[in-house]
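Below you'll find only one chain, the form predicted on its own, shown as structure tokens.
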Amino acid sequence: MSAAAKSVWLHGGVITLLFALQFVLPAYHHGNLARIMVLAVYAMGYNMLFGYTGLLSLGHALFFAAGMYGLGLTIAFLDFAPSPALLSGIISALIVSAVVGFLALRTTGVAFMIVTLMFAQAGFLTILLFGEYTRGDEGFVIQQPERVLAGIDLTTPGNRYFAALILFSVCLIITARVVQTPFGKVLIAIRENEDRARMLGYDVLRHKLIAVIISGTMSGAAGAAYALLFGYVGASFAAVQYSIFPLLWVLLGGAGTTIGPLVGTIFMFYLIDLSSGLTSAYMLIAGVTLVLLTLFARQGLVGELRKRALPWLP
């Protein structure tokens, strides 16, 4: 069987497994997995930029928040139905990522990282500044009648899980497809040796900008979906830690792998969940575990599996 066929079976198997789990998981883990799938989409968006293009961003919370507030504010103040509000959130993230990409890509390396962080901080402070509308750190709740999409009540656990699964599946397929196209191959070439890619005649800046837009839009879709499925919009999702989280999830799962973001998100989510049940110093346990993984599994869980046993893993 070819590597491409194995990749198709792998992605299909992951989606099928997630679909089957909704019928056997207890309520607590059922709700957790729905949340994890949405956050994994956020991590997949980050992986497109960091894992495949080699651009380290510390400002992805801006895109997540753009999607979240693009949906939440249009519902709260413009009386949008969920469908156009969801589209508004995605378009908001697309526009923000295009502007940020156009400006931030004038820099490289550490400067790019700092500029993206500053953009995210500016977005966070803007949310606080307009607290009359955004409700700042307190945030606001999206009520149950405003979370009915195409006649489907997304406040029920089953519908919420299925909606999260659809979003995850679409984004996983898009990611798997993009990285197999010539465009995706160029992104990997830029990651490995940007100067050589430029010497071969590729428009490096254009490819990077498109990567930022794809990454930001996918992250914004996760933010909009999170607000719609879980009914809350708040400034905490635009804070610095929400720019760090996807980086950790991708590093843990395996940068530059299609299923690494999901694996990393599950691992980090349950590491904190389980350790917090043992001690109030749960972040110490999480920190030590992350350091050990960084030292002994430098390519992440899926990356190490690909390196040591399954070289065909996408």
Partner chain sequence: MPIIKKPSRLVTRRSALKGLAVGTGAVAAAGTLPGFVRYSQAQSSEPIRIGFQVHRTGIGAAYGRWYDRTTQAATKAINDAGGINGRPVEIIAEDDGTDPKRGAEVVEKFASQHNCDLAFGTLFSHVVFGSAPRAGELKIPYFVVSEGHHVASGKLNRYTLQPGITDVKSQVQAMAPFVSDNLGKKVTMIYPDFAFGHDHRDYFSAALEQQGGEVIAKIAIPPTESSFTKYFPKIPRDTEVIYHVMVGPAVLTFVKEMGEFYGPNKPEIFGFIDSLEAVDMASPGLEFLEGSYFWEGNPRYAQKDQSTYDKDYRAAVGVDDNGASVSDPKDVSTYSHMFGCWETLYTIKDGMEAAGYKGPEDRTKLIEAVESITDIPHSAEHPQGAKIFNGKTHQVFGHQYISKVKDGKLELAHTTSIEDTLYDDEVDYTTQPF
Contents of the next structure:
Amino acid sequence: MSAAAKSVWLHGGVITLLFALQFVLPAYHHGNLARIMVLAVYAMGYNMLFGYTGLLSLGHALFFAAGMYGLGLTIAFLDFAPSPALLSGIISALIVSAVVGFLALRTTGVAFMIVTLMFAQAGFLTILLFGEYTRGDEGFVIQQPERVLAGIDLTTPGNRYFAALILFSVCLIITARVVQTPFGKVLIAIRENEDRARMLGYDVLRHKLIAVIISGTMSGAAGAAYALLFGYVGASFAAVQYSIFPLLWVLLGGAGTTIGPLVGTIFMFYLIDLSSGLTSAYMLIAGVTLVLLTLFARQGLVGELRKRALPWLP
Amino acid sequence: MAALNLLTTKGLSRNFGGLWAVHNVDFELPEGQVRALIGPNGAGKSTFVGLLCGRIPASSGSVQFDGRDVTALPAHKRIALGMAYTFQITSIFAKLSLWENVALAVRRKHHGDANAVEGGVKAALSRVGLADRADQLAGDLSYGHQRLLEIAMGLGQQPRLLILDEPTQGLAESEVDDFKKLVRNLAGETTVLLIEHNMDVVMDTADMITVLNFGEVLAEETPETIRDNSAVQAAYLGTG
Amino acid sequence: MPIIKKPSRLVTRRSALKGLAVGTGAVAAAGTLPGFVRYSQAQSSEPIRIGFQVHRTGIGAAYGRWYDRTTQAATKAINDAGGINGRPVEIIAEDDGTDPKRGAEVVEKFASQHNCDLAFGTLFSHVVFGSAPRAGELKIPYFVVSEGHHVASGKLNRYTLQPGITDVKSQVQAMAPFVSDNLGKKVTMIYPDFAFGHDHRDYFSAALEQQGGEVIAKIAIPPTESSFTKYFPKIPRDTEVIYHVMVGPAVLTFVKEMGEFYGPNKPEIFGFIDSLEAVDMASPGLEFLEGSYFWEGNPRYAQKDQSTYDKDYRAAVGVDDNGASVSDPKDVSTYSHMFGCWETLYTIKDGMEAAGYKGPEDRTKLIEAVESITDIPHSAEHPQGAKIFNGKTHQVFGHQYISKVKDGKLELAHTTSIEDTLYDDEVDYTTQPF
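How about the form predicted in complex with the partner chain, since we already have the form predicted on its own?
After this comes the whole thing, all chains and molecules, with the earlier chain placed first.
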């Protein structure tokens, strides 16, 4: 079987499995998985830049928040219906990521991390500064009537799950497709050896910028979807820990693998959910697990699987 | 002087903190020639080719490629115009397969045409004798084979000008012979600029030799005459 | 047993149920009958499961610790007196990390995983905002103890109620008469530049204007600030009162720097205790606050005319006369807020008993029962003071306390009327379908 065929089977299989799970999961896990799929979209967006292009951003919360507020504020103040609001969220993230990418890509390495961190911090403070509209740290609720997308009430568990699944599937397919295209191969080449890629005649900066935009837009789509599906818009999603989360999810699941972000997000979600039932030091448990994984499974869960057993994993 | 010059530099210079690594070099490379660039360590050879392909910006002077002033162009645009550059220190995609390494080189020209890419990769790998290892990870190759892969990546680009920075360094005797054959095969097909320490390789492959010393052109002659050039001898004295 | 001596104020069925509960409680409390079914309610002795959304970690951890202690104490008191409808109360606590996303997940866990009857106990507004939509969708009653104006503003939903603690809008506006009558008419406000601070700015400015006073300067402090010296010169010279609310750990620096700026010739100072909750008034640097005034939700120091209700409540939670833990005088409580947990649990009890609550199928009956509560008398169940519950806005209103710092302690100087805290309804949740 060719790599492309395997990719189709793998991703089709993952989507089918997620589709089937909604019929068997108990209510709690059903709800969790809907949330996890949205967050996994965020992780996939992050993975496009970190996992495939090799750029470590510490400011992705800005893109997530751009999507979230792009949707939330247009609903709250311009009376947008959910579909144009969703589009507004995605476009906001696209614009923000294009601007941030354009400026931040003048730097590399640690400087890039710091510049993206600063941008995200500036974004966070901007949300607080415009508290009149954003209600700052407190945030605001998107009420049930405003969450009916094209006649589908996204506040019911089944519809919410389905909406999350559709978004997740679209982004998974985009990711799987992009990394198979010549463009995606160049991103991988930049990750592996930027100088070499440049000396093969590729415009490294342009490729990186497009990667930032795809990554940021996907992250923003997750932010907009989170607001729409869970009814809350708040500044905490723009805070620094929400820039760290996707990094952790991707590291856990496997950077530069298509399904790693989903696996990492599920793993981390249940790690916290289960350990918080045992002790209030659950972040310590999460931290120790992360350290162990980075020591003994450097490539993340899916990455190790690829290394040890399934080298064809995309 | 019948052949057109593919590459010309005028007064090309590069200053590193007050030191001229390359100083006022006028250089002409006619199309189709295999040119060797020699000189003692620190003569500025790598800096010079860095200036040619845009890895290093020039302090002054100009570079013309194919009748066009490329001095202001970034590296990737010069490459896109038909230069190819192989690194002195092996620079490959260690975690990718040989096939993918060469495919990255081939693809830029055949965007979207999978068959052309496939053909180009096969041809380039065959020419350096690595076709049967296409699925291996580049990082798993021996050092010598990595050098060959690097050359294959250069070939895969089907360049008008192929710049090879010390390609035979670390190759075994037999591999060096194969390399010589390869370069001779390329003659007429593409223009080659070869930085080389191995005088055997230089003498057997080059049409013309340019000698750099202290960042300046010391001599430019055929292999036959260069042997008798006392200035070259002097420059090489003590350097082995 | 003062807990059960309470005038009936709801329907008679409710009184009947209460009687039953009293009887059960008496039996249980007496404990003289070994082997007797302790919770003798006919249909079920399954515990009532209350999901407690607690800030164990994150910025709200100090509050969370005391919310937890108060909740455990109230639960013990309720269970010792026979539980609710003869059923024991079981608290299922989950940490929300003081994070809105985790908060929503925790509510989901209560509803779907732990099969809780209701969720309860959230303090921080952003966590309430993040969680309330989920509570509404999962149709699980969500009793918050947050003092935010979110519930009464109409931004939440029919399943979210705040019957145990007053909201910031009523607290702030009730301060205006006292400030303008006793401290001065020209006020400079210093507040954190985020939602909570903006609430103070907007509600107090409006209320003070009604009293004939004026806020002459509004100084917003960015949340990242750790030094405040550059802000003090912005205070106008004719300022008679400085009104400060600085939520966060920087408060000690703020007070110290304000002291250095003014020296002995300071204007009147009025502040909200929120930033000094869980902070010892005797902490070095706070000397400058001597003689200044504070809003308190519930007086931290036992007052001379302390009610027996406060005395008993204090003892039950384990708080000494200085508002600190009886086992550790350095462990200062969040006394102005945590009573809300105690009172909310008793309101839940009242609501469940009035509704004849049997299980999750009666959740809407519980909400309707709580909505029909109006007067809440000062009692052992409600030791902070008498209250009026507004069923339409799901918000309770009550007395506010203003204390003066004397010898490093807070001494009650004024108690507002409940009327001072009232404002027009902004929502009628009872018109929303379940």
